[in-house]
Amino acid sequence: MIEPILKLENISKSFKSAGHTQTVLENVALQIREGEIVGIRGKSGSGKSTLLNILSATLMADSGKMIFKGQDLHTVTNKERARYRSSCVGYIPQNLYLLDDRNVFNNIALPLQYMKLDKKHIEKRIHSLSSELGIFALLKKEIHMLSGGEKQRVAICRAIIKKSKLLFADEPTGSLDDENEALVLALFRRMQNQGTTLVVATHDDVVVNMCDTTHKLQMR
């Protein structure tokens, strides 16, 4: 049995709003197997974000152990988690969160730049997996000259151009069609042959039918 590479234990996240206590997450285990597709299902507001942002440490649970390669990462300083963050993680958020001061190229080039790769790595990068994902063409673009659907392939060539072991997707193929959606799940999977671990929330049985295993949050 392959060891996991990511475990949560007993995680409980809450959020407080005028007075009320709303529980979101309780008690979630899940573990996750390296090289995996996960699929994370549930209603609206079931907690499939708030999850997400948790795996990526973006968020941090009120309890529970969340475990990577043996270490609980609720347990280690801020400046490890941001590790965890740029060196082991890539995100999908399905808000997206492009920048709109910078055009396609720019923001896809966004990652590259942190990890401080040379121009013209950045460049050839952008343009080989930009060409995978049909946005070639709007590389010079600005942000608010897109489609629903070409922003959300931006958000997904952003997420996945740095290589990370792990992604984490939140609803993915929301905004795109049959064929654009074909596209990007058989580039999950090239991903997944190459060894990287994806996590994806969807509503989309396409999506889950892909996934080696699903877990399916409850509401609250």
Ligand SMILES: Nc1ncnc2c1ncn2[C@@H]1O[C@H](COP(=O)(O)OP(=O)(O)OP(=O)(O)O)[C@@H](O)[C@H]1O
Given for the second form:
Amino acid sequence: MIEPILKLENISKSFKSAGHTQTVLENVALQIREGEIVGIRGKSGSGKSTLLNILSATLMADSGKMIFKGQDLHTVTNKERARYRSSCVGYIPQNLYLLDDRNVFNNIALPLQYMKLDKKHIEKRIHSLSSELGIFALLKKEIHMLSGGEKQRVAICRAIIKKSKLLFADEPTGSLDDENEALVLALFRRMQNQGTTLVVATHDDVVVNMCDTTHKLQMR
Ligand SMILES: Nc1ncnc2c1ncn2[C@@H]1O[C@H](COP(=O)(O)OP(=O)(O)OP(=O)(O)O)[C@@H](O)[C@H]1O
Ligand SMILES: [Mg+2]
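Given the form predicted alone above, what does the protein look like in the form predicted together with the named molecule?
Next comes the full complex, this chain leading.
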């Protein structure tokens, strides 16, 4: 059997607030095979975003293993985790995290600047992908001027522009109309065909239907 690209074993996560401890994930096991689209389902509050934060190494689990290329990412150095995030992961977080002090172009350019690509190459890639996502005309706009669906497409563009091995998407179609949803899902499918592995948290049946497997989180 092919080894999964990413494997979670016994992942648990609790949050402490106001003297109370809330367990959100308890002994979650998940195998993500290379090139698959994996759907994460579950009620609001069941821990979908928490799980994607852990998968993208923006949050540490309290216990358990997350094995990528034979290494447990919970035991490697912070520098190695940062390298995983910047070179292997694209992430569309639920709250988007766009930078208000940069315009649309400069938000999308950020990951490519980290990769030290030259200016001409960055411009070419951004023009091409933003056209596909119907946000080319917005490139010079400030983030606060955008509608919810426009912001969502900017966040999608920023996450997929670097063509990462793994893409984590948290409710990526929540603010999109049918036409833009179809556009984004076609892009996801193309990325899959080019070898990207996708994990998508979603309530949307259209998205669930395009997944190769789904994993349902239980409320704790
Ligand atoms: N940083 C945090 N501190 C305290 N509690 C948190 C934190 N992050 C998440 N939680 C709690 O953990 C639970 C799971 O949150 P999470 O955002 O993962 O759920 P979700 O499944 O993504 O929900 P939704 O479908 O509404 O997006 C919620 O009860 C939330 O309040
Ligand atoms: Mg969520």
